[in-house]
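Next up: just one chain, as structure tokens, the form predicted on its own.
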Amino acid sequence: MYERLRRFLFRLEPERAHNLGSMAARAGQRLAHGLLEKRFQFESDRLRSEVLGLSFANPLGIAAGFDKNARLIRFWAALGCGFAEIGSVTAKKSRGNPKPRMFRLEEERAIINRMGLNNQGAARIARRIAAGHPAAIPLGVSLTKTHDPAIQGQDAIDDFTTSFSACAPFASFVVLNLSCPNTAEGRTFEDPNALDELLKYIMPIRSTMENPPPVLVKLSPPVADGVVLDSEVDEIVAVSIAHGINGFVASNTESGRDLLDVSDERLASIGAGGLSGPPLRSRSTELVRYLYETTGGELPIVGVGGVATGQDAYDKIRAGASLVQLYTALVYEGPAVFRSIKMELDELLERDGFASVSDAVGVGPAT
């Protein structure tokens, strides 16, 4: 059904049929809920586990990018999403980039988007979370500074202790975006001495709520396949850990084009912006895998970029991430992915004799 459907969207510029992918998806919630979660669930207590102090009725979340005003929570529940991460928020509202800001590279499965960041908003959104709280499923929410260059220094730190102190009582986790590639400015707290400074503010806030959620660091994956991370990666983590930082999310999207076989001119058409899906999925995995070596697997890993299968899944699992997400193979092959993704994670569960995701955490790859 969705290989017709997915005919007619892809004639549409890719934002508009994003746009109206959601509508259907938030009407979808409200009149057919029932029917959603009877056509696209699948259970298994191989598949739960508990992570962060939370309950997982599977590994496989929506990623942040995708919900960016957290309009479509029980959807993902109804789908069969073990977890939904909304956002990236923001301080200040936005309407991001100058369209088009959406592309697809269908040869690759691909998507680069330069966004921008358009979100309502933090205040409005934690209200719309506080509205509908508690979630059927863990929500994590994703902050990063406001798109917004003149903002630097102590007044990004405060931009983003605002949407922190606004949207963490509300959230099962959050998720410090510490770089945005489709952004004029690129990093932004992806330094360690700027980390640094950030968490002396958001981790003392956090202390004083009543029920303090996770805090996690989201990075970007490696600049090129095969190249041994550099110590910057060691002192973001080493950073984190002082702070005392939950967890990780490997990775963001890759603003490089190395991973392409696509002519120069489709790219130079297409311009600045952020990659996402199968060409970003090794690097990400040996990001999950790096991660998981220098910290011990002491801290849970959320591994996103390019999981389209349950092997794929499986891979990043194995590697060191306890959670998996996924937003560029939605686009691609529909609701449906998510219980396909599950049924086959299962089988391979069983198959290498785990009675649990969480005995695979880390093994290492399959021999």
Ligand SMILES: Cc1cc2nc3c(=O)[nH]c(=O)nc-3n(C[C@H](O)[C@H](O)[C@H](O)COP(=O)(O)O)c2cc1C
The other form holds:
Amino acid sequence: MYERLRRFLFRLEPERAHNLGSMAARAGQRLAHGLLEKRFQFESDRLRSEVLGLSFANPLGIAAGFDKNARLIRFWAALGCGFAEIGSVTAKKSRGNPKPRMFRLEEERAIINRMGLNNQGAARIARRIAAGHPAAIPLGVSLTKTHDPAIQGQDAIDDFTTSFSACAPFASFVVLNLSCPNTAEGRTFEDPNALDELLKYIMPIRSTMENPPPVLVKLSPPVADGVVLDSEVDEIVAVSIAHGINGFVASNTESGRDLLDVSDERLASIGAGGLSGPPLRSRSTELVRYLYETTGGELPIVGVGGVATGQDAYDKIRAGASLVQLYTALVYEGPAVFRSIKMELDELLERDGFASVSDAVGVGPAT
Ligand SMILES: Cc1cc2nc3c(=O)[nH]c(=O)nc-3n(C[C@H](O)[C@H](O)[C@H](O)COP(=O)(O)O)c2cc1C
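One more: the block was the form predicted on its own; return the form predicted together with the named molecule.
Every component of the complex follows; first up is the chain already shown.
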């Protein structure tokens, strides 16, 4: 059924299609929640796990960026997502970059975006998640700095702590999106010294909270295949651990274009932006594996990048991910993608003799 809808949506400009799809999802979560549940749910005890002190009915969630303003939380639950990550949310509301800012690369089933953190701002979004608190599924809130190059230094830290204070009380977990490549000032908080400064402010606020949520750090993908990352990642990990960070999300979109077999003209017509979808898959899995090995499997990792099948999710899990997310596959495959991935993942776990998804985390590639 999605095939026909997709043909229609793909005739539209990508952001319009996204907005239309989101509107339909909002209507669906209000009017047809039960129907959606019936159509899309798949449960298995093998997929249940405890991660970050939270219970997950399955390890598959919607990644940050699709539901920036937290309007679709009941929809994600009805689709059978094990969790949802909303945002990224910033202290001040933002319209983001000028349009067009989202592009499909249909042959690669990929997306390039430079949305630039359009969202309604922390105060408004916090009110919305507070009204629905606690959500039906674990709710991650992605936070990042307001898209405004004039906000730098201590102001940038204050900006981040403002959104943390507003949203964290209603979050099952918080993700600090350090790596958004789509802002004029670039990857500010991925600099280990800047991250150190930021966490000096964030973590003490967290420790004064009545129910402090776990805090995770989201990273960019490695810069080249096969290289496992340089000292910058090691430093980010060391700083994060020193401040008591609870886990990592790997990875954000890729700024480079070397993963693509697309004409230079086409790429030039698109311009800057983060690449997502299958071309990113192995690089982000590599980062998952690297983080798992570096941390000795002590800190949970959320694996994201190019997941479209149960096998893709399984590969991330075997590389070290306790939870898995997707965004781009939802655009190309439609809402049934969560169910089909869960079913296939369940079969793969059973085939390989795992009683629980947690037992497969970090076991390494299948031989
Ligand atoms: C249009 C779009 C907007 C995104 N916005 C955000 C965002 O606001 N915050 C964030 O942390 N990641 C954002 N992402 C990145 C995704 O969360 C994810 O890390 C990335 O797309 C790789 O996963 P995928 O290949 O399954 O799409 C965005 C991705 C896309 C395609």
